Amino acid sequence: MSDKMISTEPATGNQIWRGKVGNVDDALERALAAKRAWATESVSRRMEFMRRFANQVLKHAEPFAELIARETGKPLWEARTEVEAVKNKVEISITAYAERTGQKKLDSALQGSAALRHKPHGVMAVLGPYNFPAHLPNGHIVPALIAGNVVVFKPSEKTPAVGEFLTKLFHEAEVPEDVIQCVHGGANVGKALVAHPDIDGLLFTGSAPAGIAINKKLAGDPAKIVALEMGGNNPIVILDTPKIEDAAATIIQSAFTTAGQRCTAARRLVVLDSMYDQIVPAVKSMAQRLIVGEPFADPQPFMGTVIDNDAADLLLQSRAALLDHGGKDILAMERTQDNLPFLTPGLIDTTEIDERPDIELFGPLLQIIRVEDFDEAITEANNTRYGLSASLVGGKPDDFDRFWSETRAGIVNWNRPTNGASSAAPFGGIGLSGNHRPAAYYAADYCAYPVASTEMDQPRASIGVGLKDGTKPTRKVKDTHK
């Protein structure tokens, strides 16, 4: 097995990075040696380091964005928004830590005081994805470091250059090199991290199959904290609305931003029969106008590539399988260059497929499903083992109240896209989408554990019930004068 790694630009095929597979044992040995000193730093000091990191991100914002665009194939405008999210994560995480894992103290004159404080877990392994190779792992790393953990970070093997650059910015902010380490590698390195006895927690963003495998591996070790942020087979439901163009734009944003490579992207468009002939042509027309191009094209494209040729091949095979099972092409998803992973947006009506596959098609392919009424729409929205994101477009406030109440998802929106979640809110799902440990604002919850204390300056205690009489019995002396 080679210890060399190469990363290429999806949009050109050119090499962008070359490096070596990391040594997990060595990284964890260094992390163990560093964890005590980092944990004993004051919280304010650790927050200061994170603010320095934010300044470094700002200082290097443009080359950072250019690197993300080159290695992922996403447009430069979108890569810039990712860099902005990386920077903004710092202040959001500082606020979240103070709010969700702060200290509390209750005084009682006779009983001393009761205190609530939080401790770091220790060594946290972070496994990052390729679609947001800076923002999503950073969403684990910053809260973990603020809480006092040390981090061993394995970026996706498809985006190692961005992972390395992100780690470098922490080091330039003077965070000690052993406190946040970047370890490169593929699935074997990820498995070694998951299985290593010296990790205290595993923070993962990626596919459901990989997350399930991690969960099984660590199920027998409840001491390790596990946070799984996985994918979604997300529905966007269309009810009656006069705003056809706005509804179409909301659908386009949901399904095709980042070339559909978002865990919150809409995979299924559930539309009432009464709205079908208005909504579907409007979505098709708008999708046909979307510019697909390389990251630095002028004018800027809406969509870039998918991550690589293998992903493009798999998506085209999935489309063909849906057509073979009764799907109807509304807008054919096509590959524009044989040797590069540029795909155009695709729309396919899968209403007539009896058993629609409940999988996450991670790309620009949207399935359309006709339903007769709102009852059927909610049933179809919930026709998935996933539960990450769902949106309702159109309808009235009472309709959204019902949709919110009956739809199984961690994010439920009204007249807004399924994607684009705020970092100032919790982010996560149920079912195959997560394990009830939401990230974003709630990442503070899984980066530290609560410790309850009752405290007094001096021991003061007595036992008032259940003791024998403490007086010693008097021994009788024999009378020798009788």
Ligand code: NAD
Second form
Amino acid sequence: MSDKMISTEPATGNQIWRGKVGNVDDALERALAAKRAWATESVSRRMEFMRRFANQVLKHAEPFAELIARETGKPLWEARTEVEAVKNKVEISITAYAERTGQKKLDSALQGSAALRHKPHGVMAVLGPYNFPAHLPNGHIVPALIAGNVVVFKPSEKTPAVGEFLTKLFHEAEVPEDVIQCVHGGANVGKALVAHPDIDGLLFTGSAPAGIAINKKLAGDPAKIVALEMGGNNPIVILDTPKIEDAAATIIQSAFTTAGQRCTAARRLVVLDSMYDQIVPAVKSMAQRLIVGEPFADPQPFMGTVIDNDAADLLLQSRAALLDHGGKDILAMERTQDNLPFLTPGLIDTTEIDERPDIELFGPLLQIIRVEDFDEAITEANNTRYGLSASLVGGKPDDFDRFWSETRAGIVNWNRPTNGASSAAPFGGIGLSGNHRPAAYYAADYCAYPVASTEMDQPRASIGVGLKDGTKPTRKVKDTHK
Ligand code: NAD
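The form predicted together with the named molecule, contrasted with the form predicted alone above:
Below: every chain and molecule of the assembly, starting with the one above.
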């Protein structure tokens, strides 16, 4: 099998990067050798390295954004926001480390002191997805490095150039090369990392099928920390609202930002019967006006390509299957160029489909489900094994209280899109969306483990109860000489 890899720009089909599949054993050997020195650096020094990294991101912000735009096909304006998020992750992670995994010392004259401190796990493998090829792996890498772990990072095989660029910025910030390594390859290299005896943790962002496979593989090894950030089949529920245009814009942002390639993208628009004839035409007319174009076009497009032709083919086949099973096209999702993965936004009413497939269609296709009342809307919102994000649009505060308490998801919003979560909050889902190890602000939690200690500078102890008296014999000894 060839060990060569190439990456092409989805918007042009031109080659952007060429490289080789990495060697997992070599990378782990180097990581092991670097582990102790990095873990024993002071935490303030590790934070200083991360601040230097943020400066490197700032220094190279424009070429970094251009590379992300070229390799993913997303518009330049959006790639710039990704670079901004990479930089901002540093200060957020420093605050989160101190707040979530900081130190505590409680002094007491008699008992000595009780201390809580955290230790790194050791060698962390980070597996990244393609949709945010810099921001999402970085969301594991920065907290892992601050906590004192060394990292072996495998970027998505669809975005190796961005993965390599990100890693180089750490090295330019003088983080030692063996402390953060980039190893290229596809799922097989990911599997080799998962199976490697020398990893202490596996931090994954990607699809539910891959995450479940990883979970099964590591289920018998409780020593390894496993954080799985997976996909969603997210609902956006529409109740009564007079603000139709704003509601439509919220739905569009939820479903079609990043060409629908966000884990938090709305996949299902659950709309009250009474609102259907106002909301659906408004969404349709706005979706028809969205500019789909290449990343550097002027004026800038709302959305670019999906990641590659295979992804576009799969999405078009999925749409056809929904139509075959009783779905009705409201707005056809179409490919605008034969050999390139540009798709227009699609709306499909799937109310009449008896058993809608509970799968994540990772692209610009929004299903619409008509419901009679709020009860039915909540049932429909929860009609998924996933549980990443959910939004309610319209309604009153009491409605949101109910939606919040009855909807099963890690992110529950009101009159806001399902996506665009803040890095300053925890980020994760339930069900098939994660394994209860939320990332973003709570990433600090899975990057270190707590160690509780009680301490005194000298041993000082006595046995208060149950000790035989050392001066007098407790059993009478018979005087046999009498
Ligand atoms: P993917 O699951 O195909 O791949 C993710 C990474 O895992 C890649 O590096 C890949 O090579 C590797 N991989 C794949 N199968 C593997 C296996 N069996 N063992 C080990 N490694 C394996 O995901 P993708 O297509 O790159 O990304 C899109 C998916 O990611 C969507 O499902 C999306 O919802 C999800 N996602 C989730 C979040 C989140 O934070 N919850 C964020 C972004 C994307």
